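Shown next as structure tokens: one chain only, the form predicted alone.
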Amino acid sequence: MKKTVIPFRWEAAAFGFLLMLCAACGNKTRSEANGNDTIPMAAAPDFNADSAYQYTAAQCAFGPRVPNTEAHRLCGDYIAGKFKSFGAAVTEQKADLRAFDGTILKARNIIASYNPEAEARILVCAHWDSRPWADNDPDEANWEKPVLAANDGASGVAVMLEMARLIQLSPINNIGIDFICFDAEDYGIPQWSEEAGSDATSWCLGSQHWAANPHVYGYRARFGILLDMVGGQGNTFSKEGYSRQYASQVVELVWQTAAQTGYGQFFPDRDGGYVTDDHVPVNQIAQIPCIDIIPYFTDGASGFGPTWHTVDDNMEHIDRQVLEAVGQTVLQVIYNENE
């Protein structure tokens, strides 16, 4: 993903309609509904950070998961297989997507569903592909090397896998959950290209495709939560701009839940920048209010931390405490919704 302050302008965007959707999903934003400062907490399983760490490492063991590579294919099989082993109904959405340079990417969105028959649903998503180029690396010699993507990709999928494992052990009965692993998010125009910055839609190809062609016709969800770079050392998560624009009540719900579950230091009450990420097409095309949990660093050039789009995005810089903070918070939100 890349940072931007200019909103996408896909034709399917319907901002007014989205505001109504956000208001509708507010029936579960209990701190506001009850007129008090706390949200009633349902019983939720304990998120296992060691387990999520191992799922991150397992993806990295395949090497960079760049579309059209063997590592990408094998890791996709691994992810789909793990979700199936945790009792999810798995759908694979395959598509040939054209990258900015004309390359046809054999993309593969992986959807894992619990209670697929339930009308009330929550969407949790992350991208699983790796950046083909370490174009933000301080060493120019690394700019055309692929990124291992421990944080920027694998961590979000790992958190979802651990959540899926726990949902199998502590079933959810009243709502449906859809975990979506979006492909081809990080194939956007590299910084060293003459086209850099010219086309925001060169990013997030898998989510753009899914949003226009959901795995279930007419798919709806109360809201969505995107997990991006949720395992990096030093991560804290500010309230991202498009999230506040399209799903402000969901933002407040998640940040309040984090505070009440003891993870407020990871979710400071602070606004961040606008980020071109997979939640944008989910909001603008699928018209599902969706937020982005993504780190915001106030120091450094990128805002995403020192390993972003560099060859140093590896397991040495993954922090179990960050994985736990995000995983337990989102898990608690889901179990609250099940009440």
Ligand code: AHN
Contents of the next structure:
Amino acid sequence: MKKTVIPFRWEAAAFGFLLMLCAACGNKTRSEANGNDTIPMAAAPDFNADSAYQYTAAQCAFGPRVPNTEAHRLCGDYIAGKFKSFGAAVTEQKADLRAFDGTILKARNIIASYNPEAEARILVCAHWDSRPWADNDPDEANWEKPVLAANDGASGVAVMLEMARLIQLSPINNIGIDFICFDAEDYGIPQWSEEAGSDATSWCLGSQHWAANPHVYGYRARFGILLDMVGGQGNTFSKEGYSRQYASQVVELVWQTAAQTGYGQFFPDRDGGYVTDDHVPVNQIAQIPCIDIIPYFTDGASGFGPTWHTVDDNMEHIDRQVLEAVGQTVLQVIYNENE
Ligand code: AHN
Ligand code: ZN
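Next up, the form predicted together with the named molecule in place of the form predicted alone?
Shown next: the complete complex, the earlier chain at its head.
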């Protein structure tokens, strides 16, 4: 029987080795990822959607978390206590902030940090307050009633709490994570006011305050991700305008990670409109590139979905799969940064 000998070819082996090296270098530039490349995925823990759903319900159980109310105070204590129970270092930033109508809001930004001493950091944020007026409700009789804010408030904080629970179980060694719960986002001028739409700075008071006075002097982060209305039925997330303008690499990283993690249908490759939201002061004042993960509906009464600023923004319209799509995607992004 004749034996076939395959000669070992040094040139071919060297070429193959070079290819492997290039692939490895490619991993390091993944924040420049585009639709053609594949991001190598580090192991991330499994996001538990039932857990995030429970954290959403727990906040709603306090009632609407409108600034200067008892429900707001108690829910703030709940959120800070939960992050502490998950091993985070919690800092509270209290401020008296002046609303458009002159009301002084006793505001409270709640900041939960992992590896507070690490220089390389990622910021994840969401607002935790509820809007005092359901001014987009189809029924005018509801326009001065508060919003329960299951989606528009509780959902973002709930996703952050679930991520914090998992980070305590699977610590991240090489980077720091800061979860910031911004207060007084949703106290913007109501649609029924004479001044409706006249002043974008009436929104996002807590994030404006933090961006001008960060909890750590000279605070920096690689990038930020804002979660706003991340639990609503039927949500899909388009590439929001300011996010593209200020943090396009982060947009591409997150959308590509969603696709590779199996949540591409929630993150279509589509441009959304420009939204006045907490990421704007983070980009413009703190100068940290920050994207907004926020739903974009192309039909219906509101671009943010049918329950936006209505009395129907309650647990009945929260979808665990949406919480999971966002939570698992952002977790994957965070664990991938921990190189
Ligand atoms: C405006 O409608 C001006 N901004 C939407 C930001 C927002 C409100 N996010 C949640 N509630
Ligand atoms: Zn709102």
